[in-house]
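One chain is shown next in structure tokens, namely the form predicted on its own.
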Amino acid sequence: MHRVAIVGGGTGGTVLANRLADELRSEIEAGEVDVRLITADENHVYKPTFLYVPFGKKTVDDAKRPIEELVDRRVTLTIDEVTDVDTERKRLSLAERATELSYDHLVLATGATLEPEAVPGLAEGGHHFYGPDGAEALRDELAAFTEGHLVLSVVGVPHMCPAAPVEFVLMVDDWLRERGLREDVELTYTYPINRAHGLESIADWASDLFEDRDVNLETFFNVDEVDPDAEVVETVEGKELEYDLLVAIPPHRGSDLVTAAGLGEDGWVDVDRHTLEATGAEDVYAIGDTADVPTSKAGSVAHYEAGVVADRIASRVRGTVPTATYDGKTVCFLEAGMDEATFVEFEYGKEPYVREPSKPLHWAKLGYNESYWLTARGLL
């Protein structure tokens, strides 16, 4: 029997499990293949929903569904935490299981973890919208915010949903204008390198909008420390920036499992960027945020990577040479305010073309967010 173990029940892991259940349907039903999805969380979380929580457009509950409702019946679902990966013996240790699990093909889809504690004072002095608690706390803070200096600071790079910080600033600008508060609020956006985003075309697009909407842009702004009492951000470049409300994108790290298994530094798996096979072990793949590839840590990346890995594993199960490869394809809707959005698509080595924002693209983004659960099921 071919045993396929997938660790992580986010977008990548769930889509992959369902794709394999469909692709290897006959082999699974014949008892020749076992596809197992292992996740510590009983709920599947669609993280892009959190962007809308601070503005009261969505709730935290809108972002989650029981994972058992999303996974094909042919997939063995295990709700447990993987505590160790032994790539030499091809075995996994689980927190609640006395015996180890053996695998023939392993896929790590362990995602990214927020680490605000890595910057002194950030957890105490800053807010974020990258998790349920942070999004709700920011919603409450924003509801009471009527004047002062609101700073959005991208502290950690790389980070999940790379366009979300730009989206938040453009959305909060609109949100404040709708309430007649914008004249009393100064907006500042900071980024660690010499432009507003890692991708030059998006940086140019965002910079033009920031200028049109009177949003201050600070570049080469690498946060070193936050003084929550004085409400000051200090940088390694020696700058200081006062704030009344700080919204920060915290540093991210990968999984300790990855580091302990010798598969990559800082919890990101070193992989071939086209085959997504780990460079440090045989029959191991990584997809989604945990895969160290030169593109965005976006949900669409995990989705497309899952399709490639599903095809490659199916080929190996059937004894044929895998030919599917990942070309870095990424698609992303970007909110340009509360009622307009744009859309980009790109791959390795290519800059995205940023379309003119429009209401139809905004509604297309909202429509996709509602239909995401079909994507998780492998139906889109």
Second form
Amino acid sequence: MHRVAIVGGGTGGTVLANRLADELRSEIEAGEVDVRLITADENHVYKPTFLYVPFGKKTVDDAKRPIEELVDRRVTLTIDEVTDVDTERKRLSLAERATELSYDHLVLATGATLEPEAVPGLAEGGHHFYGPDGAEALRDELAAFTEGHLVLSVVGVPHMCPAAPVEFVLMVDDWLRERGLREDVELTYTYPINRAHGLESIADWASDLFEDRDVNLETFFNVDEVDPDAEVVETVEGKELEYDLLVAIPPHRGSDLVTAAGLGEDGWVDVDRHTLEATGAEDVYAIGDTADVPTSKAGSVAHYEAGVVADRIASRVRGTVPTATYDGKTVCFLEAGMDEATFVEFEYGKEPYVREPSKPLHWAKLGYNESYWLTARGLL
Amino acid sequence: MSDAISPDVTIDSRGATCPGPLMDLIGKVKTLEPGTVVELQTTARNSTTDVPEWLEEAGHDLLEIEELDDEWRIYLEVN
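Follow the form predicted on its own with the form predicted in complex with the partner chain, if you could.
Every chain and every other molecule in the complex is listed next, the one we just looked at coming first.
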């Protein structure tokens, strides 16, 4: 019996469980393989939905579905929290389970967690759209915001969906214009390094659009502290920026489980970037935001990584040499306003080509967001 | 290691792609006292330009950039 344990029910974990259920269908039905998905959340959450919530285009309920409805019946679904990973003894401890759970192959897909409290004053002074509560609070704030200085500040790097901050600024610019408020609102975008985005081609594309649309760009802007009473952001470079509405991308951290298991610093698992196997333990893989690989923390990455790890585990189960590898493939749609988008595709070490934004690409993005539920089921 | 410079803190960012090393440095420097000498180890060539640029912006001193085989050691002092 090969026991595959997958920890985390986000995009990576769910796609992987369903891919394995399909790939190893006969072995599972013969009782030779058990694929178990362990997640503390009864709902699967599709986080890209939250970008649309502040503009009233989606609700937080649109982002979630019961995970039970998405997972193949051949998968053993365990709703519980993993509290300890012992890679020496190949066992997991669970909060609600008295005995430990043994595994032969472990996949960590534990995702990223927001940590606004890592920056003094940020939780009190800043809004965000990276989770349901934050997105709803920002929706209410934005609806009442008719004039002043709106600052979008990328505070934490790395963060999920690296395109989203640029998208938000371009969307809010368009949204304010549609509502006749843009002339009364100053818009500023800040980024920690010397350009508007980690990828140069996206930075160049965004900088040109910001100039066209009268969006201020502040670079080398690393937020040290937020003063919520004075409504001022202070940076490690000694700058100060006053705001009326601060939308911040909070610092992210990985899973404490990962750090405690000695698999990587800051909760991200150190892996071989091609095989996705952990460098610190045998028969352990990491996919999605949890895996420390040099590309975006994005749903498409988790999706493609899940396919690779499904193939590698299936090969191991069958006693053949795993040959599937991950080349860093990343695909992102980028909204350029409320009704236009572009699309980028790249892999390790490559700069993406940023296409001219268009309405059809915006519709394609919205269409994909609806068909995402097929991706989660391992079908698309 | 540079003969003349003895770092108090070493940051190993080898293997990280740009802007990873710079972000590692910024995160660490925030926690250090003035006068601390830092060595940043990087395999990203861009670090040799974007790190000095940030040091100037943030008011820290670049001490030396040492080139080895396919990697660089950047020494700086926190102000």
